[in-house]
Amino acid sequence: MRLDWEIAKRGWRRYAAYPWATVAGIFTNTIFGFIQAYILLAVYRHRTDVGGYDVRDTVTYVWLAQAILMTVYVFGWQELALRIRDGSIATDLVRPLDPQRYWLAYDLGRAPYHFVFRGFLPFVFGALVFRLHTPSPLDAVAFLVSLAVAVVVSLGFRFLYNLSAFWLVDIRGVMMVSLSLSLFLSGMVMPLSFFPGWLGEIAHALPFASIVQAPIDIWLGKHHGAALAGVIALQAFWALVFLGLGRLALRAGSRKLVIQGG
């Protein structure tokens, strides 16, 4: 745990190394989130409920995913990739530490980084233009614990399609494939709730709902009781899938591996 505990250090000063970043991104998701939250309140213009979630639920959700965002990196991410792509893998690979376990345990290192420095202050500014939603005590603990299991989902799918650099030597097509599904999928462009009938009900089903839908969802109190622990044990269940993929793709690429150029 000691290995974990620092490489996960090391995962928060690397970001905490460039502060202008940080507000950079402070600024850009307050911006977002002022444009999103007024598009979809034009939703509301003639009716105040739209698949369960009245005005403030819809506002309260617009300024968590932006909160959020960077917490659980829904963007593109491609570091692995590039190690595989110029070789830097076989290195990793001979060191005495698994890839998937130090890529976990820095993006559980990084991600408090992102949640403390870059998502607070944007949801404060939310707070002081519009009415938003106060959880409970238990509903804000549960909140935490969701979004923690959401990062280790959202790192066991980055990493997955990563590992297509084994075989691809451009992943540009899989990654631009994936950051659609994330985006979409997610949550993270409009709730899912707002989808009609079958398409929520696929959407909600798939592991990309348990990276932004399910907490924000929680902090909202959609959930209760059994309902909340199931919520967050299908997300611990979607994350154990994708860790076991990946596992598994490793363990095929790196019979396979070609170092380009020699």
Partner chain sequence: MVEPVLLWRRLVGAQVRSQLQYRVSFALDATGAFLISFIDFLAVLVIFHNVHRLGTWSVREVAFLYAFSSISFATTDLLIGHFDQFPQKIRDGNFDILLVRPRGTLFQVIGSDFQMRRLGKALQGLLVLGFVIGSLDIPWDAGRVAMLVVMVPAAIVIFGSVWVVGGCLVFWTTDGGEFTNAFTYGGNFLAQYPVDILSTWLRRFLAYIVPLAFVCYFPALYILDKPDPLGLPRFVDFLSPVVALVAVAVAGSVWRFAVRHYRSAGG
Given for the second form:
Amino acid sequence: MRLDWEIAKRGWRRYAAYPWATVAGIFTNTIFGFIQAYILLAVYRHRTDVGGYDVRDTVTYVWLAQAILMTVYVFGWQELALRIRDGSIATDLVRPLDPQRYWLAYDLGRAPYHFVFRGFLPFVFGALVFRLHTPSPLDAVAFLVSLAVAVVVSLGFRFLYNLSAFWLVDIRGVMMVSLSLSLFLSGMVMPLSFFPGWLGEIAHALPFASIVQAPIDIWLGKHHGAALAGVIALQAFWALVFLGLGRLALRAGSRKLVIQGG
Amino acid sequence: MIEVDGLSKRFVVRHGRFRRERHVVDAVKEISFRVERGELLGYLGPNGAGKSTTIKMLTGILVPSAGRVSVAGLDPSRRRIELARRIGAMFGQRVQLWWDLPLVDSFELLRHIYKVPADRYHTQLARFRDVLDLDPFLHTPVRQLSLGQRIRGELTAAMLHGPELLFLDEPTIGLDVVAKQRVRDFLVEINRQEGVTVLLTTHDLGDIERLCSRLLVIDHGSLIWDGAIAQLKERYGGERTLVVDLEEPAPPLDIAGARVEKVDGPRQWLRFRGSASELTAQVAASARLVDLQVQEPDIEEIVRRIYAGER
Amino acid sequence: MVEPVLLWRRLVGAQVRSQLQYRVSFALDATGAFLISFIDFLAVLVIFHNVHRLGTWSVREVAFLYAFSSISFATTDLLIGHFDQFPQKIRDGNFDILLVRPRGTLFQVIGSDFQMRRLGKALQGLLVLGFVIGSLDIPWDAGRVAMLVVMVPAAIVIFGSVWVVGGCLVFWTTDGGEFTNAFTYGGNFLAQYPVDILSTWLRRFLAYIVPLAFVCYFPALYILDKPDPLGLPRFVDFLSPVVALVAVAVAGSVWRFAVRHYRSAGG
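Can you return the structure of this protein in the form predicted together with its partner chain rather than the form predicted on its own?
After this comes the whole thing, all chains and molecules, with the earlier chain placed first.
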């Protein structure tokens, strides 16, 4: 536990070391938030409800998505893949520390940094211009829990596609496809409630919805009581699925490394 | 060729996460010197002393805060592009060649960047191929070259347009003995044969001893030495060191005309001027001497002393 | 005038040869750029699943904007690069090398970031455009064809100028590479949609001061024969080339100012 804490601190510091990158990111998120908000507002000139979202829900969605974008890190991530490619994974594997545990702790140190420093201000800027939905205290707490689980789901997924580097010389193809899928199907680009029925159902059934759509819906108060617990349980389920698959893939990959020498 | 008069560069450095505290650093403080055409001189100083800042002002990269600079008759910061055609520069740790392309392709590109006429380019290249022995790797991508080969390529790149003045920043860093020698030979050759003025910064005192007749030393932004190497040795090298091994550890010896610089168990280091035999006799008189050795100061030692503030 | 173009072609040619040594990477990256571009387009389609018109704009008309913006974005990206490598260049001191060469720095920076993989996105834009032009009933005449020929170069110049200004921020904060994304991807995102849906203050700032409305919106009004929902006079539709010239002049000055700052502050 002490070790995990130390690793998590490294994750935090790695990003805290570049404050101007944070300022630049906040600026970019805010610009995107405004453009996206006005595009979706235009939809509500003709309608009052889209898939159960009223206009305030939708605008809140846009700003929350910008706010948690970095926290849940729906981006191309290849730190692990690069370690596999340059062979440093071999040293990681002989350490008495499981790589999955390492990256999980690291990511759970990174995420709070991004939540506080990349999430807060864009949301405040949005709230200054638009009327946003304020969650009940219970929903706010549930949102934080859900967001934490979302980080684990996201890391589990990123960890998994990074491991393809054991078998592929170049993982960029895999990364591009993974990135496209997770950006679009998580609800990052557009709320899943805007999707046409069948596509929305597919998206909701897939694990990516647990990364963005689930925590935001909780903030918006779309789930109550048992249903709320159910959503978080489903997220936790997907987190375990990805971590489990990651574990299997890591074992297979290290076996390949031992047998074929990388 | 170079005239520098009261040249200063002041940076405002900001400390703290969001650059709150302002903090003024005088990287170069009112330095003045002149370099004649055809000189080959070394520019020496510890890290952060102001070497690179000076070079950047001489090449027109940085604008001085105060003072006057003239390089090849031009004000570098105002007439950067005009000056660039007449000088060559090589920064040892930076790659100016095109990483993924054969070496010769980089030369081709530079030829067009510098607008070197074709015939002149071909004679120049032929010469460098010969002097630097480039042929074995002329068509190899730069990323596959050894460091020594790459530096030879970089030197050629800096010289292709026939500059009158060459600035070199750490040209031999990381090179093995053979490669170093080749670079040094090349510099001597272009300096003697073509009269190219060369100013090089280095940490390698071997470069200085073998190449330069004149040395500039900068520390904390101020020029603390400008003169011939021989004079430098005379001035700072007057003191020698007597290393004595005594029979058993003893407190520092107290001998007139010498001072103990260091004690390590039974071994002591004494700095002195004048006759070694007199001093030896005195030591032998005051302690039981087992062995001794006289050390002449080498340039490394001298530079160390200059940096340490012994003037 | 001709000589710099020839040199630019040589610099670009060198990078093409470099990149062709890694054919698999090139193919993967180009395919990836091609695929990932469709996400934006899917977003447009999802919106129009929920409404028939965005303001006064139909799905085909927005797709027209989208396609033109994508093509202009991708071509700008191909021709001048989008400054994502630039912070690194400044950090490791390689920008200094450009300063000791007898050429303009902006010219050299632009000439050193040619990436063929960006063709993937250009191709996606062309595909969408082909599809949209086929399905829209545009009253083609000489004026519209001329506009079509002029609007893309003007868009490239406007985009490019905005990116250069964004890239200049890096001279002050080398960690702030992310700023450039707001100018590049943000600019493209804005240009893909009709600016009349923005609120007045945002429109004044992003569309007219940062002149992104002149990238696609005004030329498209003319080509599509749409009355301006904002009721601006018709001649504004033809101003893109003029705006492009102003933008490039502004960008040039900002760049010179930024380089001067770099050269006195020491990066």
